[in-house]
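The form predicted alone is given below as one chain in structure tokens.
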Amino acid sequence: MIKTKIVIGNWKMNPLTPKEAEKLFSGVAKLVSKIKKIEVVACPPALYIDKLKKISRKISLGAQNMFWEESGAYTGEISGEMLYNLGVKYVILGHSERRALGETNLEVNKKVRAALGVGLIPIFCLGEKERDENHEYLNFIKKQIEEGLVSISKDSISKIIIAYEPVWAISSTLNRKNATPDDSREMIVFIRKILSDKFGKNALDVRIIYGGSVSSKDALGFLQEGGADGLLVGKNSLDAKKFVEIINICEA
């Protein structure tokens, strides 16, 4: 199966006005109204989706979070259903700054649950802080996975899409390193293997894709020689034109 490539936009806690996201949602859509063979999604701050989505339909629209409960006493918490009937189509879940916050793979496997259960695809982060020479690192991962996706049927599996995000490697981590396409070919293949056991031939069908201050320098190597089905954009998202630099390359 040939699976359509994906580059997603996590804005973050980015922009601080509604005409800033317009204006930044806008000049994206404007210049990739041409892409064709694959899927661009950007994942604003919650309040600022409602207005988004009356702009494009080119660019599909996701999440950065949500709670496993459809309603109820969760004050501050956003359901899978509220956001589905908002228009979004994917959420980010399980993200690196989520569980330094002190989410654990348990409640990142109960919104994965539950973002299937209303419709939407998660995007189900993992990655390791650090790589050590003793490769425990792989061991970290393999928990994620199993923990993360416990309850999950063979048959749901190919509607989740992973995203392997190394810490290490992410913008905003003290003494950073750079991620090579090595490093993300030999954990997708690690993945994929873990995800096999689990699932079987369905396994196949699961996008995973490579984040960690991705950069129209590194994009064509993670997505070539490193053998990621996409990307997940960070900090290089918030700026129109280097985004859609990003974008052309998976195109191409």
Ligand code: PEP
Contents of the next structure:
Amino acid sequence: MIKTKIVIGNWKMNPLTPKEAEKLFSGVAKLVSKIKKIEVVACPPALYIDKLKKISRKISLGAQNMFWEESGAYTGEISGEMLYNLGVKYVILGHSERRALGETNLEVNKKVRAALGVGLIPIFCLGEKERDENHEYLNFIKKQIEEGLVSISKDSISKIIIAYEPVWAISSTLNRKNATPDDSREMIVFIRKILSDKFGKNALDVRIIYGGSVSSKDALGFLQEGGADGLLVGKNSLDAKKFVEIINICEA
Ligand code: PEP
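Target state, the form predicted in complex with the ligand; input state, the form predicted alone:
Every chain and every other molecule in the complex is listed next, the one we just looked at coming first.
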């Protein structure tokens, strides 16, 4: 199976107004009109999605979270089915910023299963908070994968995108450090091995992407030496020009 490379923008809780959201989305849409080989995704705050989907079909839309139940008395939550009915294709799940608020592997797993159940593509985020000399962080990652993918079938695994995001490299982390393509490659090989042990050859079809302060300066390194099947971009997806520079690198 040929894996289409993917560049995903995670807008987080930005921007502040629908007008700014439209401006950013239109700016990217205008600049990506010639993109053919890769897929571009924007994950804005959910309340902007309905407006943005009318601007361009060139950019797929993703949400930043969802709840595992379909509907009911769950104040403040949005279900996967609601997102799907709105035209959303992807959903970021298990992002480190949600895990920092208390989201557990078990909850992430419920969300991954619910997302697949309604036809959404989960962008399953995982990553260690720090690296230690004894390589304990590898066990941490293994646990995130194993617990996050409980009851996922061999047939479903290739539908999931795994985003490896070392928390220590994410732009919002205090005293963050730069991750290198070697860091990414080492972990992507490790993640693929765990997936292969669990899902056999279907694991080869899973897109494993890298995220953590990606810019136009290091995007190529993460895609080539880093072995990533795509990129998850936070801060630099809030600037149309910077985001499109990264998209163009991936397309080329
Ligand atoms: C993220 O948090 O998903 C992310 C990739 O952020 P940044 O690019 O800003 O580090």
